[in-house]
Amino acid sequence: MSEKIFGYAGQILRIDLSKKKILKEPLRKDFIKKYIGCTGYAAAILWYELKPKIDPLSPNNKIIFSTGPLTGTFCPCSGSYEICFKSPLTNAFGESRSGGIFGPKMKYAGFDHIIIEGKSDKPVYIWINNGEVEIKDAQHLYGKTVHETTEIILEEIKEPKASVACIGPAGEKLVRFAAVMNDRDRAAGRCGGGAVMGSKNLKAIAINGEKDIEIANPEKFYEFVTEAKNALLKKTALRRFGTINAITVLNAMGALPTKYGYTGFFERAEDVSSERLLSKYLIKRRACFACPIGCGRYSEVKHGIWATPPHEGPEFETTDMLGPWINISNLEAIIKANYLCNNYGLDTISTGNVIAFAIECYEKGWIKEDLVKGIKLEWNNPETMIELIKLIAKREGIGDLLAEGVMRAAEKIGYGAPELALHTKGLEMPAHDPRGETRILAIKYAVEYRGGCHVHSGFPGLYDRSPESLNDYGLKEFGLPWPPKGKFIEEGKGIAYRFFAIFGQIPEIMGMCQFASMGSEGNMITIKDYAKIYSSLTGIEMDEYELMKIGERVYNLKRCFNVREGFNRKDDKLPKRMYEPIATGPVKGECVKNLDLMLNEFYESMGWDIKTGIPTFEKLKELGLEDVAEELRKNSIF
């Protein structure tokens, strides 16, 4: 590798809030070679610097804001950053992505990663401007919402072009699924990064910069990213209708999670559809930095009891989790709920999950009246949903229990609640049901390092959703089973998911949105495209096979982080409801039947021990992770 590092800012910012110490460190070239950047690089930092078994909400945890080499470049969909930490929700490896402009601003300010350590003795925020760093008092910001915090900080720093990532009241109250919000309405929502910021008394990071990103071969880079942009412009449905279009698509399949997974069919789906949003509430589309798709929505409710000012959303996950999941079809109330979650700094997926869970627990008599205190815990009640969102964010009343997340709340409630709770490893399940959509999501939910997640690493749901699927994600030549056997056939799904797990790491380590990496050649950025784009950007020649090897290395490293924390095959499981038949709709009766078969296939194809689900010493050695293997051996894991 040459001395000059193209494509990267070349520098890490490390801030110890306990000591008010600010350090700037050079980017490690050996880490670039092994892990590329973004979540790959951050995973290596957390592996080497975090002691196992620490309390995620203690000063011992670190939270890392990370970009990849493509972040902030002309490459389409390169507006991403990710935060990485030990999750207070799962006690496992936590990562969460967001778009907007914060990631590119990090690069322009001169930093690839920002590592936050320790805990401030009082609330603070960090102001980074073209490489200059200040730790500023934030006591006047505590209790402020995300929008209020953003406006006050922008006024104080006198730089309207800056990007602000902050927490709302939920993060301050250590709600375990609190989000980090940037650019007002963009969310790094999953795994509780907002609570980690809150535990450090860190209210916000404001950032601005004007530094250039140097490109090794500008002509080739421009050629390759132009090809990529033209491919992504073919995603016409996503561009026109946004992700909320999935409401009617999945409902027609019988795969729209409804009433806490009781069914996959919502009779009033048209009331919460993209067409309804477009006709009555949409102001305009919104796009992240350098995104030709623009899946974001910008909406408002002008009048009535649900009047809501203009803001971003709602997208699909939010609409379903705060709608059909709770049996609600009032789109105005959903828009209001989305606005409140954004402003309080709550993950909308986990919020909708715990609200529906509480309603069903109450219905079964497991939650008592003295805890409810007059709130009508019932389906299809928008007023109850709004009230619970406020209580969760403030940790008041029953909200204090639900703020712990569905796994911990279920353990405290007792009765049959732990079996009812829809999560894996503690992360609440999202709005994709493997029973009705495709069984490859079942193996994905079970094995993913961050828990019940549909999109890290990658979303494989388009692979076999329909019999005429052409969505090979550019992975056929690497061995992806083709053609798919059928979405409800479980045999072979564990083998197929191996390719998505590995390929799904590539957008994450590059600093890209996953939406660019779904489909087939000609309408997505394939692994071959990534290799060409990365090589021309950095001058580091790399082919698609080497890139896949790095993806496999990063996936294994994240798995090993969890193994060191005590996770193994016993934790790769699904909620009981996934084995219960869908009650109504086009795929009535479908359920997961043989997860063990898929687990065995996945472990074997990954080179992991089938009995334990742990990467073998030999596999880690093959991937260049000898020291990781030795660390696990030292901890008596082998």
Contents of the next structure:
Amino acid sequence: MSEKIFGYAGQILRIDLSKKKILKEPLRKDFIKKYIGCTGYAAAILWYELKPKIDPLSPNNKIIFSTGPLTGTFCPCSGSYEICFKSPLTNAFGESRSGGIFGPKMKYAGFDHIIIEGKSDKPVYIWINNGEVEIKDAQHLYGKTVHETTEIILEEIKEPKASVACIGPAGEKLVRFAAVMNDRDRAAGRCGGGAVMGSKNLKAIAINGEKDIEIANPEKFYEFVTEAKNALLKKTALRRFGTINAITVLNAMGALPTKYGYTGFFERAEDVSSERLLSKYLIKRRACFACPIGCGRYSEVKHGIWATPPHEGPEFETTDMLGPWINISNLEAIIKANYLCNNYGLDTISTGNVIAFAIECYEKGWIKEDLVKGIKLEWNNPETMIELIKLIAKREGIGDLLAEGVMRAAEKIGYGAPELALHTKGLEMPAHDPRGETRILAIKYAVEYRGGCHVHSGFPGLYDRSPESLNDYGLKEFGLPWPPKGKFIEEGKGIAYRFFAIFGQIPEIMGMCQFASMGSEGNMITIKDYAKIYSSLTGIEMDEYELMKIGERVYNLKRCFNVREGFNRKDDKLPKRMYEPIATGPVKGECVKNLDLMLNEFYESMGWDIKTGIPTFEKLKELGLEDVAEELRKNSIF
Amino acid sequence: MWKNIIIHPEKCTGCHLCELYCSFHHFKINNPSRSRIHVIRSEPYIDSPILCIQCGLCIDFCPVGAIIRNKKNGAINVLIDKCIGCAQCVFVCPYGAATIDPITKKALICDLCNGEPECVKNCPEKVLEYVDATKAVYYKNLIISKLLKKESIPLEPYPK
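Just the form predicted alone so far, so send over the form predicted together with its partner chain.
Everything in the complex follows now, all chains and molecules, and the chain you saw is the first one.
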């Protein structure tokens, strides 16, 4: 390779499973300049290489394992990788992040991105050792759980330090919300990456490496990242209680999604609180690579019918989606369910959503008895939940229907089900309710490129959650409306969300965890910090304004990917339930009132066409995406 | 008085920051496999750093006299120019704390960062402590007592 690029590994690995061809390509400097890395870079690859309107589960789809420049360095919370693909749930741009040590190992093995193409004729796994790549037979791994697969592969390759990312039985059976699991219990869960991997007959990727990540300005980099690390250490609540702390916090606000969004208040929230987990089931905390926060839980249930071996979890989303969301308050059962989801390779958010959906449909009489086959579809029944998780993972009985995700299941069920289903663009809604939390989540769920999602891109949840905890994420000086007017006031939310959408791209393209960029200026990595850290690592001069520009470019590119697939304003909508008042609790009666107003504001501030919600030709040109705009014109979108 | 690093393994979350700070201090790069401290994860339950206790067994076993004790702080120092990468130190080390650098092919043994260990300074969980001998005795005894409380683990001198 010609000139050294600091921070990056400098190579892309491309594996065509149809032809069993392995190619190593240099990293493109122009792409680094324009998109930095990770999902930004991967979005560009998908834009240029994927044909529009392909079937996400066909060999034409690609799945890209991506790391950013910061991945594998000692920048705090940088132990990430993301998978990017066309999602089988939404048919839109799909991306999903996971922690653990898989991402850093990719960098140490010498690859920034791994592109998987085509489809193998029989199950295989890939073993990457320090730049050497081998495609190995995986027929004996077929049907094995995630933990079993990991164990067997580590034994086979005789490298205990390797990291394994694999799919479970759910991914093999093409459950549309199957996850890619790495390092046993870390999940790139959302959007159905596991199904894409399964459709390619790829069971796992094992990776190890011993190469250096070189730093352009070591002294500066050391100073900036150590400062950032010490700032993140101030996140004491997240450190001690983990994300599951949100159960009690949100419940007190009346915003803990309960009984499929019927209400935002769960009377038995104490039973599933972080304190209870801490006192009874938590063994210790476990952190991802280079993470000083360590929000990860490591727990087990020692005795009784819910006895569960030690494993990582449950975190907040899992606890709510497999707990209060199904009206369940049995924490032991939730831990068991989390273990099963991890082991089968299922996204816990989508799984919880679809189970509660089935229960409500059955209650309303929309699901016929012959499909249910003796399963008691009722609220607050942990046995039912466990049974359904198994059926979904194996695609048996009613599980086959639910494995399609709520959107598709609802269409098959008929009656009022499509109106009931809580999803946007086909991605199941998670455990944050825009009616009880800040209304900014409403616009977020509606417009997000990957569907109903609370994290990508950006997490605006703390912006105006309560008068005491207003939070600008260091974005005030870029124009974020300040002070916020109040969490239930919809006017201005569209404008405010623009800043979170753009800033939210920064950790993603850097290869960072969103938790590093969530909080107030003293305990998070702000956009200014990112600029400093990135410059000192790579030697590429970068300031915060340039970074915001890149964030905006990447966000627009992902939007354009969806536009080319046929998405526009009509798809930026919320399920009917979001317009119905919350039934009980402190914010009883609250609901989303005027989404159109927020959408108009957002489109306008983004420089998009208000009628269609599509980035204008001029805007794309201004962002340096002329060729993207031209392609859209060729597809007669303008 | 010479000081030494002690470990509180029960606090470790397995974040590997100590490895990264170690490799950075010595080589100005990030690469855990070039670190002199090793975080292991052994399912179930165990996350812990493994670290040189500065016992000096390797000094006698080095065939070329490349390992010496630093009289100032008591640390083991590898003389890189003399080291031939024969890995005798790796074999003799009872803790698996000595390794061979995958890039330079020379021995890597903790040198206490010249009296200011970076891993201790930067561990977010305070798993590592740099203490003087009297305190070290107490903590080392404590670790032994913890081992005794559980079932003792038979050593497996040769891998299967």
